[in-house]
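One chain is shown next in structure tokens, namely the form predicted on its own.
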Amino acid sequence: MNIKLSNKNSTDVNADILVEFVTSDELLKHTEVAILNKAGFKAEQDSTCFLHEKGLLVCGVDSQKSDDIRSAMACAIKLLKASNYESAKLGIHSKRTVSALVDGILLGGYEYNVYKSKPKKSTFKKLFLTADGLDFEKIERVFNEAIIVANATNFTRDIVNTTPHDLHPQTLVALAQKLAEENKLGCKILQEEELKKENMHAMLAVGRASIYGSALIHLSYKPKNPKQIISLVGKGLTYDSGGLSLKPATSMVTMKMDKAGACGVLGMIKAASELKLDVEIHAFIGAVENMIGGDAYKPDDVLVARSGTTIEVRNTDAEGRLVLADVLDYAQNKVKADGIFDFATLTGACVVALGPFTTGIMGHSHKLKHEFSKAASNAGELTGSLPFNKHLKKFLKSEIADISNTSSKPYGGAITAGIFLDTFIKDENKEKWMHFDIAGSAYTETPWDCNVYGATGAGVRMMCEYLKSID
């Protein structure tokens, strides 16, 4: 779908069907307020009503606010894409709905096709977005900016969405080097010899019994001057069976998704390069597949990490901070960053404590967590805030090992994972480090705003937005 953004003004613009959104209270004074009514059309959020004989599709917004223009784009461009019309126009009536304009179209309209043998052709070909009467060179910023955080937010998509058989370890590899030639990002890649040769044995151990060898990528993209540095660390588990704790059979359905912190990370320094930010980036995936077999890691077993640290593996389906472990430090030996934030689908107790739509952000800074989650309100994300405390800490002792990967307390689930991995950030990193737990937002098998079933592409819109902030 091509969308055209036009500094003329909508009327001026030939296309077949004319978007609005309007309010309960606009609704009164619309010109087809009549018709509307004997629709039963009463402008609630994310309502429609296509009037086909005036070439009029109006969409109900409970306000014309970012947050609700998104909703409601969304259900527009399903019904657009859905329709025999070719074309349709919409004006904009304020900067600040521009992201959430192109997010809705983008986002909203975004299908997954890869493997249906035959899918489904729209008629539907273009967008255009009128400007008239604003200032059409900070619109045409603002949308072409937009333009590529959505693009790098669908792309994040497609790996997430993509099946174990065809996305193992090696495979992301591969896909990184390709993301890493087009956008001229440095790469490096650590394959299972190299990793033995860094010491990072809990997260080879992870990987022991797939038939795939586990791998560190490194992508970094570094402008001149550079106003900070930025590490993003991503758990890969391009898939998870739970190891030898084997996860029932319906909870092994969707776990393509554990793979979403790499891809998301993939995302976010696509978006950097192409957006041509001052900020160095350098992204660090841990790619591994969690499988059984005779080489099996085990419960009971004792982990040397990188560091040094020793782990007692209590359940082998807490193996994602086993790999965030290891490549947290070496992420931070081989960078000096003035901001470190990892990003995994880490633990169902964080969608237990905050929802399927929300992500949990971790960390000792006050400050970060506030600029993240104004980042995060700016971009359409949700997030929420988990705390620390020495209490829960406790339940990560090990009588036999430094820690244990899993709490011995069935509470605060989400907390001890973050605290386990704050184990593994050095003290003059604590306040630069931020835990994103991506678990519920990552994926959906329920739309939801301008999120479709699958993959979210989680963390993107939301970190793009906070390197944009920084000055």
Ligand code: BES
Given for the second form:
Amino acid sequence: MNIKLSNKNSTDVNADILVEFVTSDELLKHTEVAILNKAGFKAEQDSTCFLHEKGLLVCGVDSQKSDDIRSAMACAIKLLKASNYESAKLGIHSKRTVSALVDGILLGGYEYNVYKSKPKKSTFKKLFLTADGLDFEKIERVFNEAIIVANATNFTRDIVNTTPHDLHPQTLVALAQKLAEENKLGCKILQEEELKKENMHAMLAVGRASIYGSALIHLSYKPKNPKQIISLVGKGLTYDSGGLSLKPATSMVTMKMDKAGACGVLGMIKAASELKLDVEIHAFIGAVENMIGGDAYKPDDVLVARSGTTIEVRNTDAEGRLVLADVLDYAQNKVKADGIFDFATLTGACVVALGPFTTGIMGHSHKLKHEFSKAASNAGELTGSLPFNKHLKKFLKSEIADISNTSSKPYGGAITAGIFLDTFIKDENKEKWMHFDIAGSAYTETPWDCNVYGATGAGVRMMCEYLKSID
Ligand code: BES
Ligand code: ZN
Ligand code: ZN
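Take the protein just shown as the form predicted on its own and give its structure as the form predicted in complex with the ligand.
In what comes next, the whole complex appears, and the chain from above leads the way.
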């Protein structure tokens, strides 16, 4: 499907259907209010009414604000794609809603059909956005940027949605190499031999029972005069069976999503390079598969992490923090960054704490937390801050090693996981680091807003908004 931005007046554009967003107040003054009333249309948010004879698709919204427009646009695009129409048009009323419209169209209209033997075919080909009477140059810039970010989000979704058989650590390596080539990024891959030389024994232990070798992926985007250097770190568990602390059957389903942090970070560096941002970006990914087998790492093992810290394994399903411990340490060693941001589907506890749509933000810097929550809300993502405290840290005490990989208490699990990661953040980086737990936000089995079934691409829009705001 093609989206075309036009500076013409909507009446001068030829299309099968005109799409309108209408609040309940605006409905009272609508030229078709009588028919809409008869159809039972009340302009409730996300309700729609097709007036085929009039060539009109009316969409209900609570307000004309971005969040409501994005969600309504996602509903509208699904209807248009399922219809037999070929084209539609809609008027842009303000610069602020341009990204929301693009997200509604591209993210709400996203379909993952790779494993369907007979994918649905749509006749819908063209959507015109008309921006008559507005500053067209500005609108065009926002529009083009929004397309890049939405496409990067869908790129992330595609990888996360790929099955664990088709996407394992080594395919993730190949995918990263392809992205590096296409977007002219630096690319360094550390296979198991090199990981051993780097003493990344926590990460290596997690992947030991997999038939695929674990790998560390380091991509870099280096513009000429960067305003800042940012390191992004992603949890890339291409499958999390739980290991010997095996997950129950029902909890294992969807665990292909445990690579969403890594895939998000790939989407972020892709977008940053295509937006040509003046920010140097390093993406570090721990690509690992957590499986069972005779050589699997075990509860009771003690691992020596790259930093030298010893970790008592009490649960092999708390594997993401072990991988991140080593990758965070490596990232801090290799790049002196102004910001270090990790993304991980780290804990079920985060989903319990914040619900299934919201990303948990943790870290020491109130300023960064505030900036990210602003960036997220501008970009249409939900975030909630989870506070560290020194009392929770005691739950990670180990009798035989420096730290345990699980908490001794069943409460505050998202925070204790964040505090575990904090142990691997160097003192000089404490205020530069943020941890994003995307366990709830990375994947959905019930569509919401512009998110459809499956991977959401959580983090990509928020991070792009944050990176764009760096000056
Ligand atoms: N990958 C999971 C976390 C997860 C859960 C992501 C649900 C998405 C949805 C992680 O590796 C895990 O299993 N964490 C354990 C930690 C526990 C053993 C301390 C969890 O959350 O139960
Ligand atoms: Zn796990
Ligand atoms: Zn996991």
